[in-house]
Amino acid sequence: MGATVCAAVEAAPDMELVARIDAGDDLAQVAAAGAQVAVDFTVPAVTEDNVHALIDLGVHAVVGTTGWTDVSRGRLVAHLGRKAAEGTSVGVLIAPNFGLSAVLAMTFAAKAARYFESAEVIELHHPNKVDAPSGTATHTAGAIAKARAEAGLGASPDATESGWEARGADVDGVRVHAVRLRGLVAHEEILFGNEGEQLVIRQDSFDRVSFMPGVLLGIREVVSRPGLTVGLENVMDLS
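Now the structure: this chain alone, the form being predicted alone.
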């Protein structure tokens, strides 16, 4: 992903690639190179430290690494607030998925969730992915759960009494199933059901280049959005 992002930035007429940072490199090189925005596609174990370092450097951050929690995001909000109080406005965008089709699928799912009795999510990825469920699926399930709660819906019907391990992860009351299979890149199915009908929203990413329009959009937008923004849908015109 890092190499693909670098190529996309180099090809963008309104951007200049000024630094490439790999594992073990000093992030101070980012500011020294004059970067306004840094893009983080690393791993969950280091991404939070990277973003805090970028905030200290006064560099905006676009983050595609998953594994963030409410607690770790809260630490970012506090850090960004302290930086703003010092007079430096920094923006951070964390996006579980930069694929425009994936963001649209999540948005459609959140709008549909209030109208269906049952909802489940299946995410399918390559076997080198280190986290499960994916950040995209977790974000999707969370948005579905929020919409269901606002609509006054209860739990999806489920008579399971044993074998709960086969029912997937429970994300805010929405079941999420993770598949890891050679040949896949990134895919998601969102299933909704009522008696006598079913709605399936399916999104497929076949190549990492599919994420680049979203990454470039995030880079362009984060500089004018101080503080923390979670989800690419919040910088897209989806009203």
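Which structure goes with the form predicted together with another copy of the chain, now that we have seen the form predicted alone?
This part shows the chain on its own.
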């Protein structure tokens, strides 16, 4: 992932790649090279230390590593607050997903949810995936459930009496189906229905290069967003 990000930054006309950092390298090199923004795709064990070091160096950070918790994010917020009090404005963006189509699909699904009687999610992946349903689908279903609850909608109508095993997993009351098919990569389809109409939002990720437009967008946006931002959708203009 690191190499793909470096290539994307080098190819971007409005960016310059000034340093490549490997496991074990001294992060001070980042600041020494004059970097405004650092991108962290590392591993859960080191990402928090990395980001705190970057904040100390006054370098903005775009983070794609997983494993963050409310507690570790809270420590970031506190650190960023202390730096801001000292007059140093640093921005950190943590995004669990840099795929624009995936982020938009989830965001639109959450907005649409309150306007439909029925909602279900189908995720489709390659057959080597060990968990089901996918994190993205679970997250999407959770957001739909939250929006429905806020709008006072109950459960989607369902007269099923037999054959529940075909009706998918129940994620906060929203049915989620997982398809595993050789040839596929990562795909999600969100279906909404009212009497006489259907809205389908479908997202296809064919390749990890699809994350690069999102990473570049994060780099461009994080410099003007001091403090912690979680989720790529929060640096996108979707109002």
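Residue numbers count along the first chain shown, from 1. None of the values given here were measured: they were computed from a predicted structure. Basically, rigid core = biggest C-alpha set you can superpose within 1.5 Å across the two forms.
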- Rigid parts turn between the two forms; the listed option from A35, S101, D170, A151 at their hinge is S101
- Item | Hinge rotation, rigid parts compared between the two forms (°, from C-alpha fits) | 31
- Task: Using the rigid core as the frame, report the C-alpha movement of A166 between the two forms, one decimal, in Å.
- Result: 14.2
